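The chain below stands alone, shown as structure tokens; this is the form predicted alone.
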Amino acid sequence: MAKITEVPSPFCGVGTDDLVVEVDGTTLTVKENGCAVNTPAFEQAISDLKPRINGEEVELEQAVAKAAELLANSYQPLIGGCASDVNGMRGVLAVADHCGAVVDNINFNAARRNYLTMQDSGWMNTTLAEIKNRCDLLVLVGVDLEAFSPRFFEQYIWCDDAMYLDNAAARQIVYLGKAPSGAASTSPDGAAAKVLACDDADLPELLAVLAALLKKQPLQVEAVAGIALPELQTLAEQLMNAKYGVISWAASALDFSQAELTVQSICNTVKEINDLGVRCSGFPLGGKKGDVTANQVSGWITGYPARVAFNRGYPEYDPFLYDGMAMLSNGEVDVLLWVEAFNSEAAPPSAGIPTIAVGRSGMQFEKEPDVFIPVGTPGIDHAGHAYRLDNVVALRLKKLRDSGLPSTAEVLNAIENLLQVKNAD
């Protein structure tokens, strides 16, 4: 039995790196600084150690050979899921390059709302370090931050070591849309967050009114979505009086038609506040369990985020055409390779085509895949690197136990090597 301190987590997205984990054989127990996101992810037991072909246990070499055979004989393979560390995602793209696959991240439809905004009009965003050290007003649009990241307020808001704030407890928190699910946003002095609650569908109208108030445009309304106009006027004044305001949102929480326009409205508001001479930044929340890592690595290698196709012999990006789930439902794909090293509950869809699952031990399937190769989890079974949600820091993940499971990169590199041989023949 051993106790490991300063353990970084690849699961929460916000760079938690102070967990204390007790290791007893292959059993992990989070002893300190766990949360509702991290603790169950670390403590999940191992249940699969051997690969399977059609439900029968086989050696790793046999499973790798079968996977390579399926991909080599495919006319249009799809690689989905794509949750791994940096080296695992490198392996995904290398395999895709050799078999002409489409690569699509499981959460890209949500991330697309951010990418469309960034590509169309740009944005001005900040980092976790800047929030911790400078932010005196945090406005949360349409997201329950405590549910998203249970320790966010503890680590980055109500901290004692902010560099440019005399009293971190005096920070102002405003929820626009969803109300907080707990009391984490209440300051150490007992000041509760201000909540301007409304339905998600009303957020575009509220943001338009807020933008008009910031520009001192006349409005002929008394209330918007049940929120009195003076309340929104107060919020506009808070933003204009802040030394370092931050407006934050989660694209995955804005689940309504053309939500990318709402993201764009938030980003435009941030830019307009800066044009008025007041410092303000945006902060998108997302990228838990490998999403940011997948898009970062794909960006280095292809120039595009992780919805990219190699079927023309070169990487081609289209955020709509290469929607993996749409391609499956339309019958455009004949082999599915599913890569998911973090979340055993994120199993591949039952698509009625040959399926290869390279996934975390314990993955439960609606239908047993043709090939299942259980892999180690980055930050638990092997060392690696995974990006925080602000894109600026790659966490150095630790190996905590010896499970005997291969890494995603090892499996995919072995498949790639066989594909190279088959292509040469």
Contents of the next structure:
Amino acid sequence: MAKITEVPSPFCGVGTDDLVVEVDGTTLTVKENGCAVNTPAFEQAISDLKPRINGEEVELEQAVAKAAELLANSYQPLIGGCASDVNGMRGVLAVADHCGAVVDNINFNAARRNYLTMQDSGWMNTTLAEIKNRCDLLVLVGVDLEAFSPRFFEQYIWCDDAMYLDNAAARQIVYLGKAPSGAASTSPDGAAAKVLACDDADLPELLAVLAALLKKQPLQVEAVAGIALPELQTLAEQLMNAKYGVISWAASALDFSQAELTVQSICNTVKEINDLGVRCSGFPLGGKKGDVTANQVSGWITGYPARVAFNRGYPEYDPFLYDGMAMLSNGEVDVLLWVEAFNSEAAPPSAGIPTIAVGRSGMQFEKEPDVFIPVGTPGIDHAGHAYRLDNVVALRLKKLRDSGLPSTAEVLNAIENLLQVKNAD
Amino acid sequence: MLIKLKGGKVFDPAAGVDGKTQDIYIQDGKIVKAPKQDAGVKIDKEYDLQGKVVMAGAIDMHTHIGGGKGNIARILLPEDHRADPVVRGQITRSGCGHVMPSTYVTGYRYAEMGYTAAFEPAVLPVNARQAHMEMGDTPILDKGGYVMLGSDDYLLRMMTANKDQQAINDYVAWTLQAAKGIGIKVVNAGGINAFKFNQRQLDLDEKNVYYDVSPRQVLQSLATAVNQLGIPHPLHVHGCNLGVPGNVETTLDTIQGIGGLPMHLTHIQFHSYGAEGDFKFSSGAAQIAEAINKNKNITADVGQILFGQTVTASGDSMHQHANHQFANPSKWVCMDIECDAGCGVVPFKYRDQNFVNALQWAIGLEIFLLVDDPWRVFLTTDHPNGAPFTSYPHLIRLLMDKSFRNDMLATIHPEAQKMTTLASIDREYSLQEIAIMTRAGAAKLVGLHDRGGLSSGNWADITVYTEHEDRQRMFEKPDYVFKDGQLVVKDGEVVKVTWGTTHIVKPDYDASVEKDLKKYFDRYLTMKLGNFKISDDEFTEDGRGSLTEHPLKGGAA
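Okay, that is the form predicted alone; can I get the form predicted together with the partner chain now?
And the full complex, kicking off with our chain again.
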């Protein structure tokens, strides 16, 4: 039995790297600093070790060969999921480049809200350590932060020391939209967060009014979405008086039509405040289970985030056209390669087309795929790299146990090698 | 395998060879001495290079090819990529080109221009993994990075606490080893940090509102550290007041203030502006060139701008934010990063009919032509900030061909023409001078002890050109490029994909430096010290990458 300290997690998005994990054979137990997201993700037992073809156990080579054959004979393959580490994503893009696949990350419809904003007008953002040491006002728009990240407040807000704050416990927290589900946002001194609750659908209007107030535009209304104007006026003043205000949102939690415009309102407000001579930063929450990793790696290898088609021999990006789920339901693809090394519950959709699942051991299928190759989980079964939510820090994931499971990259590289041979024939 | 390159006209300034016809022999990736006549050695492959120009592979000592801000620039500009799609080839990967190419395309296009090494100048320690991973996906080229310090809170806290130089040296050396770099870079010394405290500018002697430290002090303490640690590459300095009219005074003051210590001033064109004339914007090139000529401790790369669309990606969040209203297309990104640094990405279109842009163009060329010593001035566009690296052959023609230069000059904004002395400068760079700037000088400056030259013992990074009156044509399409002795480019196209090494230095530090650092990481940062340090296997585990350590100055390895 071994105890491994300073274990980084690819699951929670916030880059927790202080876990203490006990390893007994292939059984893992999170001994310290676990949370509702990380502990079950680390402790999940291995159930499959052998690949399967049509439900029958086979050797890895056979499964890889079958996968390569399906891809080689496809007119238009789709690589979905795309949830793995940096090397896994490199493998996804190498295979896609070879067989002209469409690549689509599982969380892209949420991430799209951010990318549409970023690619249209840009943003001004910050990272975790700046929040921990500087942020004196945290405004959460449409997100229940402690549900998203159970330890966020403990790790980054109510920490003992902040370099530039005399009293970290005096930070102000404001919720706009969704109210907090627990008391994590209450300061150690007992001060509860300010909650300006409204429906998600009212956020666009609320943000428009806030922007108008910051610009000192005259307003006729007395309340917006049930929130009295003076409350919003107070928030505007808080933002203008903060030394380092941060406005945070989670694209995945803004789940309504054209929510990208709400993200854009947030980002424009942040820029506006900076142009008014006050520092303020945006902070998008995301990065769980490989989505930032997928977008970063796709960014440097293709130039675009992870919704890219290679069918014309070069990468093409379209945040709507290459929506993998839409392509599946429209019958636009004829083979599905599903890559999901983190979450065994995120099984491939049953699409009625030949399906290859390169998935975390224990993946449960509605319909057994043509090929299933169980792979190790990055940061548990093999070393690797994963980005955390702020797009800057890539964690060096550790290998914690010897499970014998191959990595996503090993499987995809083996498939790519066979495709290369087939191409050469 | 013994390869003979026969009868080429060799320009090898490192060995003092200037256009002499001679043979070059390659064995096991390296250049070797000519085998003895009677030894009966078999030549496995011979290339007849009669009349061809032979140089070492070119080295770009300052180009943003790896790291977070570059990837932000990529993701920010899908419309730019769409105009330059790169199709998958038999041996090459697909991708995109133009202003901020995808990593694979970056490697191919550099190699296709005869470049065999490129150095990322702004590696944030906390983002160094990404920089190395991106460079790890950049084929053919050797690479390396300068690690950014100077706005990191740890250094500013040390300086405020009056820690001695030895303590600072230990921290610098530790960071360089943890982030796997070959040099130390400082960007707007302390200014990125000051911007987080809402300071919107920071002059050389202005103090950070929180720390009792000025940019001048940061530069002095880092330049001293680099010098005392024996790091061959001088402190790589992106000065204060980038792009601000009148900043020539700051730059001259920076040169004087370093007190004779080795210092490299990067993209100096952006720091050579006067504030004279009707538009309160003028050329400070003559003063800057004079100062460089006089102060032998100073080197500079130009950061030439060339007209057209590009994107500026810099660690200087303060000045990138100040310039965001010039974003074209109108979108931009700024970030504060991890109590470590920051960045700003602002797309930019330099126009020849815009007075400021036109004069920027002329100022860069004036600096190239007025600095006497080609060993101390380097050919860069600060890719992609002044222009994409693919415009180097055009830039070389501007330097080598006076009549071409003057033809171009005649087309720019008329008021800018009046404000530049360019038309009166007769100098034309020679092939040997180009070879100094882009090979021998660059290798010496970066501290590569066995690259950038063609004498035996050097790695066989070699580029062969057909001489052409039109220097742009000549330099954009070499006949052959050899990387570590392997033919990687033929007739301007990649014929073999290899993987270069990552160059590093490993200056010593006292291991006890980690005691305070660990406390600081645990208390204030968001990752553990042990997880921050990049390990060797992160480079080698994919079977492609490697690390090459270079000797320190004064023989200390």
